[in-house]
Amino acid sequence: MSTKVPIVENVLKLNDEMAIQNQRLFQQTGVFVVDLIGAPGAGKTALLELTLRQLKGVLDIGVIVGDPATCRDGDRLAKHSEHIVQVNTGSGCHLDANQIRHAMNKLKLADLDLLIIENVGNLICPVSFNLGQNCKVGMFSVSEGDDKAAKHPNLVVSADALILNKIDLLPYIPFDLECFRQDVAHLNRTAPLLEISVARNQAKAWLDWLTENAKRPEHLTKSN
């Protein structure tokens, strides 16, 4: 029993070796990189559907997208841009730096001004594994209920920034907004919370925050 520790370090560090190079990697060709984590039905695919239509001219934008099988969120955002990968992990409950290393493999980094990875539906797994992204976004909806970010305080505490989706729901399911707000900012003060509803075409605040630190002057001019 006493070994599962090591083993466990043994992977975290080896996946935190392989963060650094992709980091590197990003920095050299200017891209700024979103690692985003939610829940299964929180939303994740169609958000990133609407951001790649909304900001089409404004950013060049790639996806990694996995998923544990089928390839369908790739094929749906594939039909709104061409730089799209999809990593199926199989059993395996996250994303990581390895993945990540042969996902963007496929892509022409230098050509993005953004790459977002949409990580495995989960709240916990992917919080752990370093991808070498530049902001990690954690994603909850008002159907999963208004307890969720204290239930899952790991991804909470760790986010750059945090989104509320489906609040047009708000009059139809019991949620306690304020609850859940003062939840989010009890693990987290500095994060902004990204109120929006994807099926209502409202998120320009997720679509102001992302533009904003895409475009900021250190990602700006991409490496020779």
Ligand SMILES: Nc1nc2c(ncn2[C@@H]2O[C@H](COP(=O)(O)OP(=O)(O)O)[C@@H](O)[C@H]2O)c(=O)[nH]1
Second form
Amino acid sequence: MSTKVPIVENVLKLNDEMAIQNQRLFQQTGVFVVDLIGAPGAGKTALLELTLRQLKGVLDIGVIVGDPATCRDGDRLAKHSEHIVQVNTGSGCHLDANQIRHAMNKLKLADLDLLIIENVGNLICPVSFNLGQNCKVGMFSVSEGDDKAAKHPNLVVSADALILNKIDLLPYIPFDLECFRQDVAHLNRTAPLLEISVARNQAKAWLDWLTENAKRPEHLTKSN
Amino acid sequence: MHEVSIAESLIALIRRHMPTNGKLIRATVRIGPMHGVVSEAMGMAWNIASSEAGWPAAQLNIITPPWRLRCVSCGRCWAPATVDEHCVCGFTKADIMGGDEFQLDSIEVDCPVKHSKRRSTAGVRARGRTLKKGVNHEHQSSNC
Ligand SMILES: Nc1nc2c(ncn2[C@@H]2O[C@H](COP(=O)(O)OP(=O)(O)O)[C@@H](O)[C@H]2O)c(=O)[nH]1
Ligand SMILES: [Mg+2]
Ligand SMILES: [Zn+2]
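Same protein, different form: I have the form predicted alone, so give me the form predicted in complex with the named molecule.
What follows is the entire complex, opening with the chain shown before.
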């Protein structure tokens, strides 16, 4: 005899439960956690290199960086901080809460003010997996084209801040900035859009947003 | 391909709700277009994960609710073809009211002993076309 059992639970409930445990550990050690999500090549690692350089002496920052393979990003970042953990996901297209749990055990969380997680380059999969972060930041870049925010609504809606990198390329690439801004605002009325150029060392909007929120995390309510 | 992780998570979640010695016949999930889940890929991932779990015949019924937006200016609710559609009033900002669903709705279990509580006859019946063996896919019509 067959029976129907109503359930109504989040598909990724098990991951969410682990994320809540991570979040508790982060809270206990007083570290503010950012999940940085963007396509491969958007400039995530470059932005983190800049961030580690510029905020030296202001905030103690650790990074967990996820890539399918290699330790190249980890090596790049290790030049600027001793608190770097590289995670290789193999065929996995995102980081999950369990991987973060293992990675954070390798860090001295009590020494950190801020932990940035560079997620695997992908605009879809990482969005659904909570890691225990305080906020999600979605990163796009001019060279990807002006339609990418509209095509990836989940990331735009879930983000507490959005970054548009490589604005130095605006004169050379057809990119309708007004259209991009409108798409972002259409889907997310509260997240600021931070327009930056890591290559030109112009990332003040991001650095200000980051330091402001790392010091006053209660401002953010969206993630978790 | 986060479908593989999703299928594995789903199986682990279902295990929690399975009565002892029960056999899974069907699971019904409700996944909005927001999550970028491809039904074909989900079907393949499900077939592997459910076989590994010991339920090779278990079907996955995927309900896809439509996008639903509410205009921030005039309050109109509508089901846009794509999520970037603006309201007819011309205003460009909207709240997402539907399309972001991501839940396991119910399971159907064959069990020698009757399942304890939580019995229900209500719920959504699958009417969708069969995409591949073991996977049903249903697009829901909208109302705001
Ligand atoms: N023109 C330009 N190139 C950039 C900028 N930021 C990063 N890049 C380049 O984009 C490429 C990818 O950067 P990377 O940090 O590895 O991206 P990730 O895959 O997102 O981590 C590198 O060649 C960077 O030099 C920028 O602001 N402008
Ligand atoms: Mg990188
Ligand atoms: Zn309107």
